[in-house]
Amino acid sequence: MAGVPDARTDAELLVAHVLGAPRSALHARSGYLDPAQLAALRTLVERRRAREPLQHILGHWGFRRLTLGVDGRALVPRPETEVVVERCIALLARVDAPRVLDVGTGSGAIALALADERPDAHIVGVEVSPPALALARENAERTGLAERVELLEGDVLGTADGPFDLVVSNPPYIPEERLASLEPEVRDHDPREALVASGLTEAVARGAPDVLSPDGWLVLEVGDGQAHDVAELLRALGYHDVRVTPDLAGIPRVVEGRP
């Protein structure tokens, strides 16, 4: 399918979407698509052949225990970011009613997953992009978590009042010179400002101590090959207990530390 990775899986998901059924039900189903369904499927297949992200075509995607709305206003939630949430949950395990700041919340994936899995937490998500912030608010309503997550428009850390027990961020980290080599689904459809490194990783690392509680943690998602340098940055800034965690593919993906 025009170089689409795992085209069979995508095709099955598109058929399931047209039928309004789970993919698992396809193998138990007999019969054919009716003309209207077939026409709808052909339209969706052509969009996918053009390398529009499957998630955008479906309009939703799973992240942890949630189903989030997705479109071109923010990054599609990715499996590696679920590891970021896992580390946050682990670090907050012994903290009662934790306060968490998610910097660059995008679609709201991290903030909403934390609110879902820690019902006692107070979560604040900040986002500089108004379209992305609108999507995050839609997802907060979609998941029934709007009353538990505070979403603010702002840049880096200055918008929200601390102290926080944890600051987390999945900042843009793709070097600009690598942008052209990315898959079309990412390069041509994800917001550029959410992809290309702009110094936000260092800005968050430098600013987090000002809003963290004395025992608070910083958790950062980083790009392939960047974990060592980000860990060294944290140590140089005075962070302790710096740790690197790999994602499910074994790539060092999450860097954490305490100021």
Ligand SMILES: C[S@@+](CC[C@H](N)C(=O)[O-])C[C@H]1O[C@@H](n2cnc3c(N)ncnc32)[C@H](O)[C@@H]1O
Contents of the next structure:
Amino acid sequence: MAGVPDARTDAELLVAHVLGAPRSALHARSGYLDPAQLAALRTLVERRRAREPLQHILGHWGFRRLTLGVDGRALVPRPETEVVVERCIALLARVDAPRVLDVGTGSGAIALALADERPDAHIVGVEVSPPALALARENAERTGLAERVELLEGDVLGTADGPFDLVVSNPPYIPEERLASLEPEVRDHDPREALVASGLTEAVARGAPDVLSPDGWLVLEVGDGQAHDVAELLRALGYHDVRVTPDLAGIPRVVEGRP
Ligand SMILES: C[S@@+](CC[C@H](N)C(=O)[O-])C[C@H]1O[C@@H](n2cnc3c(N)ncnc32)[C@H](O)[C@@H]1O
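For comparison with the form predicted on its own, kindly provide the form predicted together with the ligand.
Full assembly next; the chain just shown is listed first.
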């Protein structure tokens, strides 16, 4: 046994991928795979058995309303990060033509989803990893949002010109000592600089007030068990209206506040 969690779902998605059909169409179909399809499927199943992430094998993955290209250059977008976008959308509800900075944009997931869902927004994404930034640029083209999302190579808040109405970040937040205990799909395939905590949470919390407009918001994704400490950090730095929102699994996941 390879230990693949929820292997049936993955198997169905791989069969659908080989057939070029949506997964929902599988049960309405009868008949067998032809030999070429079967050979292709065997190769994909072997990759999955070796615990390569399903998302890398398929080459794309859904995030909010978008389908993004995914590969080893950047973190696979996660469902919990969709809640981060949800909070940004809520906080910007009454702001016309908002300007948003996404720090550590990776695949571009947050930046592109915000551009998609707020057509009047201007979004800047900053990313320190050139390969991740290249993937974000491909995703901007793929989703037709390249005109509205500025993608810059840079460290922390970068050289992006403020003021912004909102700074958002899903920083790396896994403590180094926990890396070995992660599932192989994550540990061996997501980029290390996207996983291991390197102080970006605190750097963004300290730097955001300098680039935020007077009524601007900071929104941070945090790891399981970290929300309390990050909320306290924001309060200690003088942020107010600090609030924690759980993800769909009930884990406190998003911390927001305004300086
Ligand atoms: C957890 S990933 C998030 C990717 C994407 N925003 C998402 O939510 O799927 C964190 C990203 O931050 C980037 N990063 C790490 N340190 C950084 C720094 N000092 N400045 C800018 N980006 C950084 C990593 O390369 C990685 O792409």
